[in-house]
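The data below hold one chain only, encoded as C-alpha cells and taken in the form predicted alone.
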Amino acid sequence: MTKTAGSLPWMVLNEKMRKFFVLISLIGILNLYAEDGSRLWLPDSYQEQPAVIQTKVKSETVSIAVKELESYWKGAPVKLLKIKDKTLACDGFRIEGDYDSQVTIRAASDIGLLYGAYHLLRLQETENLSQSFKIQEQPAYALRLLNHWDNLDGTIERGYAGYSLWKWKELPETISPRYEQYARANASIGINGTVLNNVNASPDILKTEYLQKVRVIADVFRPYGIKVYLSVNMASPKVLDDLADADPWNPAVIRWWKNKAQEIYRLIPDFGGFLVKANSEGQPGPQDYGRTHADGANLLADVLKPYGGIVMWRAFVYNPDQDDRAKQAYREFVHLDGQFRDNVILQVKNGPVDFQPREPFNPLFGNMSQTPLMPELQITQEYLGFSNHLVFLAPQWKEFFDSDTYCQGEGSTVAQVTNGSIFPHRLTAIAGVANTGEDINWCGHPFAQANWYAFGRLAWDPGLSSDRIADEWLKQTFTKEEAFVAPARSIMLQSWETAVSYMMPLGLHHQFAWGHHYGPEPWCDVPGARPDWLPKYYHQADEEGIGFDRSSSGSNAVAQYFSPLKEQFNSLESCPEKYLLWFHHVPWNYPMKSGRTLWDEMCYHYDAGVQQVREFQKQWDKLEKYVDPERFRLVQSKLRIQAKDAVWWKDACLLYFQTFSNQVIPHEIERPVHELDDLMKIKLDMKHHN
C-alpha cells in the first residue's frame, strides 16, 4: 500500500522533501511535549547520532541507562562499570572523566549505574558540568518513597490533578504507558519505592484479583529500581475472610497474615512491605483489642521478615481527647521506643498537627533513639491552594530538615536524626504524599511538578539548597535562558512564605473551611463536630488575644521538646515569631519586633501576601516570550485564581478576627473588598477535588 503525506504519494517525494516532512513531524512532537507539560523535567532532544556507551553489564536496568545516555548525552564516550566498593553502597555512584575524551560511571549495583546516568544528564542539562570532573553521590536515605492516597475506584484523597494513574479496572490485561513514564521520572530523581494505595486502605487491595494487578505494575517498575508497597487495613482478616476479630494476638489472625504474605511474595518476590494507618480517624487497629501500636506493627513485621519486607507504621494518630491534639503522637509512641521489630519504621509527619502551611517540627524526632523514624512530607498541596496556587515546597522542607532537635546537643538536626547519622538504625527512609494524577501535565499546575522533583532531590540529599533545586528544575523543564530562570526562580523561592502570609501568618494554623482544606473559615462551627476539627480550637481568638497556648501555663506541649528549645518556645519573648501563635495566646496589643502591635503585624502580613502574589503576576507576564503559549497561559490563569484567593483569605481572616480585637485595619494597607457576612455564606463544592 502506498503511504501518503497529505495528498502526495510518499515514495515519489525526493530525499530533501522526505527529510523536510520528517523534520516537521519531529518538531510537532517536541512542541506537543513542550506545551502540554507531560515531559516533566526529563530530556527530550534526541541525538542525531547516538552517543557511544560501553558496558559489559547485562540487565534491563543497565539497558535503560545505556538507552538514556545514547539518546541524550552530548559528550565523550561513556563507560559503565559495576564494581565492589563499600563506599558506593546503597545506590551510590561515582562519575569521573573529561567531557571531550572519556567518562566513566562506577557503581556497586545496576540501579546505581542508572542513577549515575541520570545524574550525568542532569548536570549536562543544567549546565553544571565542568570540562573535567570527579563526582561521588550517595543517598541520605536508603528508602525514598512516594505515598499515593489513591482509591480503588480511581479517586484520589487530596488529589488535585485528575483521577488515579492506576487503572485497576483495566489491569492486568491493559498496561498504561504512563506506568513506565512514571517509573522513569521517579528513577531520574532517585525515588525507589511506591505505595500504590490510600493509607485509608480498602481491605480489597489484598484480594487475589488485586494482587494480580499489583504484580503487573511491579513488573513495569522493577527495571527502574522501584519496589511496590501496599497500604493495608488491619481489619482485613475479619472483613475478607470472616474471622471473629483482627486481634494481633489471635493465632488465627497471625496465620491469616502469614498466608497472605506468602501469596504476595509468590506473585511479587521483591515486594517492599506494608504501610499502616491504624487507630486514627476511625481506622481499625490493635488498640481496638487492648493491644499497642507495637503489637500491631510487630505482627506484620514478623510475617514479612522471612521475605525481607518492612512495615511502615504511621504515627499520625489522634482520637477525641480533651488534651492538645498536637501532643498525641508523642504520648502514644515515645513510651514504646525499643519495642518494635528491626524491620519496623515509624512514619511521622513533619509537624505535630497535619501538614499545615507552617509547623514546628514534630517532637517525636529525636525522642525515639531506639526506633527508626521516617519523615512524611506532603507533596500534594492539601493545605496550600491545591493545584491552583504556585507554592514551591523545598523551602518548607529545608526548614524542617535543618531544624535542630538538640537531642544530642547542638547540631542534632532532623535530617541527621532520621538519616542514620546520629542513630545508626538499619532502616532509613523518607516518604512524600504524591501529587500526581491522570492530567496530561501530571500535577495540575505546571509548577507543582517542581515539588515532586524537589522531594526526590531532597530525599537523596537534604543538604541541597532550595535555590539549586529550583534552578535545576527550571532549566530542565522550561529553558536555560537566564533572563527566564532568574525571575522564575525568585518567584519559586518566595512563594511558600507568601502563601503563609496570606493564609496563616505568625503561627496560626488550621483555619480552613469545613469539608475541604481550600478556603478560609475561621468562624466555622458545626454542631456535634469534634472540637479539634474546627478552626476555633486552634486560633482561640477572644477579646484578649489570639493563639493556642502550648506553654507551660497552657497545654505544655513545649515540654515535648529538648532544651534549650522548650525554654525558647515557652517564653513569649524568645519564641520565634513565625511560631508565636502556635505556642502562645498573645494579646492583640503585644509589641512585636517590628515595633507594631500583634494586630497590626497580622494585618501587614496578610496584606504583604496579597501584594506579593500580584507581583508574581507581573513578573510572570514579563516572561511570556520564553515560555510556550500553553504553559504560559495556564500559569497566568492559575496566578489570577491565586491572587483572588489571597484577597479572600486576607479579608475573611482580618474581618473575622477584627470582631475580637476591635481595632482598625491600618490605613496604609489595602482595604477589604468583601463584607464579612458575605464571606461567611461561601460554600464551595469540592467534590471534584476528591
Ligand code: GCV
Second form
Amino acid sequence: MTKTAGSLPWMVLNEKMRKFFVLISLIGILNLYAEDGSRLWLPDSYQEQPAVIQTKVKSETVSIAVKELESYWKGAPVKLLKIKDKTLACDGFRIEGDYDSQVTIRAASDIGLLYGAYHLLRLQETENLSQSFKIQEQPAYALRLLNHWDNLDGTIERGYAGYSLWKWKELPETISPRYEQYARANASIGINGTVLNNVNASPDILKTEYLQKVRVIADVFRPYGIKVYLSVNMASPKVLDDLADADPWNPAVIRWWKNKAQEIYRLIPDFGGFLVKANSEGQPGPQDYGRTHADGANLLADVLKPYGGIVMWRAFVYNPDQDDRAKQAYREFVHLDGQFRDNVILQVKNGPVDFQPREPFNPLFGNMSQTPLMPELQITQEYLGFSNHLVFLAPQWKEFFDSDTYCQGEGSTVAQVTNGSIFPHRLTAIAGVANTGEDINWCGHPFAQANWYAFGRLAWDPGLSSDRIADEWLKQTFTKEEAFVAPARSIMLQSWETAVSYMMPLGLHHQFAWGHHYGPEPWCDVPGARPDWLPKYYHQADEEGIGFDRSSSGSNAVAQYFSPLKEQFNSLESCPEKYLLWFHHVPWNYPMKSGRTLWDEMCYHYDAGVQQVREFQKQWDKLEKYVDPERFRLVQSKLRIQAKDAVWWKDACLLYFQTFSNQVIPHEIERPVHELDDLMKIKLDMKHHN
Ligand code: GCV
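Alt. form predicted in complex with this ligand, vs. the form predicted alone above:
Once more the chain from above appears, this time first in line as the rest of the complex follows.
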C-alpha cells in the first residue's frame, strides 16, 4: 500500500473499508499466530465505538491525537486544551482527571497535546487508572534524536534488522507506509528528530535529487513532531561541485554551504540541521586544511543559523599515533571549549572508546562548561550480540546517566551536566544510534524493540528506572499478566550484566573479532593493522597479569576525571571492580573483594554469564502459555544462539588468557567444551553486517 505525501491512513479509508480493517484486526487479535511483532508497543485494541474527544485546536498533529484517543482510549471523555503556561516547556503536558468522569490534557503546543495523548494511552495500558490522577511531564532534553547509520544503497552500517527503512530508489514518488508507522512509534515515546543517513556520509545526500526525497520523508514526519536532520560529508563541495578544496576558510567553500543551506530550507522549512563525523576513521574534515574542529563546525553553524538549524559535531576521534585511544577526544576538544557558535552541540559517545559492553563515562562530560554536549548512545547492538542476544540496555544507560562527574562537586551527574541544569545551555539534546530496519518486527530480536522504547523514555526522563521501563514495555508489547511480566522483567533487568559477564567482565573491552564485532578473538593479530583496532591493545595480557594501565603510572587517562574520581580510579584498591581492567594492569593473583584471585574471579564471571543465559532459557520456556507462538519461538531460538555464543565467549577468552595466567580454571566451574585451536580457526562471514 502506498499513499500520497502528508495524508494519514484513516483519511484515505472510507467507512466500508474502515469496518473491513476493524474486522481484519479483530481476527488478527484473536489469532495469536498473526503476531509478527510489527505493532511494537503501540495500542492494538481498536474499538468500534470511538471515545469522546473534544478540542478546539485544529492541526494535523492534534487530529492525530484525537484519532489515537478515539481509537484506543477506553475511559471517560477527554478534553485537549492548548494553554499559555510557562511551566510547560514546549513539549510538556499536564493530564488531570478521572478514568470514569473526565480527563483533560493541557499543553502549550500541539505536539505537547499529542505527547499527552500517548502518555494517557500508556497509562491505560500499564497502570491501574481507577483513581483520579494529575500528572505533569516535561522532557529533560529538548532534542531527542535517533541516528540512522543507513547508507544510500539501502545497507545499514551495524544494522541487524535487514535493509534500511528508507527506500531512496522509490522516493520521492512512492511513499512506504512504514515512514508514518515509524513516525508514530517515535512520537509515542517522545522522540522528536531523526538523522536519516550514516555519519560515514555520502556527499550524494546533498544532491538536489536526494533532497527532494528527504523532503517527502520530512513531510510525513512533520505532523508527528519529528524533524529531519542529515549527516554531511565535509568534502561535499569538492566532491559534488569540483571546488578546489573543502577548506572551511575558503570563501568559495563558505558560499557553497550557504547556497546548499538555502536550497535545503526552501524544500524543508523546518529542517533540523547537520550531524558531522569529521577527521575520524578516514572521514574528511577541517584538519585536512590545518583548521580545527571549531572552524569546521562554525562554518556550518553560520550557514544554518538564519534558519534556526543546528550542528551536531561528533567528538568520536582517535588516532593510532597517540598513546591511549581513550584519552583522545578529551585532548582534541577540551581546549576548544568556548570557541563554538551557540548553535553547535558536541555529540559525545557515552564512553571514551566505542560503545563497549561496559565503559566508564567519557571524561568530556563535565569538562566543557562553555559548550553544550549531547550524549550519543548505541541502541543497535554492535558490541552486544547484534539482534541475536537478549540485552536490555536501560541499565547500561542508567549507569551512564547516574555517573557522578564531580565537575561541580558531588552530585554532578552526567544527566545533569548534559540536560542544562548544571551548565545552563539553551541547546540540550541526546542521540541514540537506531536499531531499526525493514524486518517485519523492525529490530530483528523481539526484545530489541525494548531498547528503542527505552531510549525514547530515558531521553524524555533519565530519572525513570529500568524496572519501570521494562514493565511498561512488556505490558504494552505482550500482556499485562503479572505471571508473565514479573519473570520477563527479571530476565530483562539482568540481561546486560549477564552479557558483560560472558563477554568482557571486570572492565575488559574490545575483545572482538577482526572484521566483525560479534564473536571473540582476543588473540587477533593482523599484520600491518592499526594497533588500536586489535584486542591486544586493550587487554595487554602477559604472564604478570591483564588490563590496560590507565593509572598515573600508565597512560594517566585517570587524570581526565575530576577529583575524587581520578584518585578513586587511579588506585587499584578503590577502583570499582567493574572498571578494574579498564584502568589497571592487574596481577593474576591479585585478591579481589570476593576473596578470589583475579584469575579465578574472571573464570567465575564468564561462567556466571553462561549459567545466567541458561537460566533465561528455562524462565522463557515457562512463559510459553502467555506469548503467541510466533514470538515465543523466535525468542526461544535466539536464546539458544545466545547460550551457545556465551559458551563460545567464555571458552575463547578463558582458554586464551589461560596461556598467560598458566592457572587452572577452578574445578567447580563447568569445563571448556572447545579447543582453543578450533576457536582460533572460526571465521564468520559477516560481510552482510559490515
Ligand atoms: C558509523 C565504530 C563503528 C563504526 C561507526 C563508528 C562511528 O567504529 O564500528 O561502524 O561508524 O563507530 O561511530 O562513527
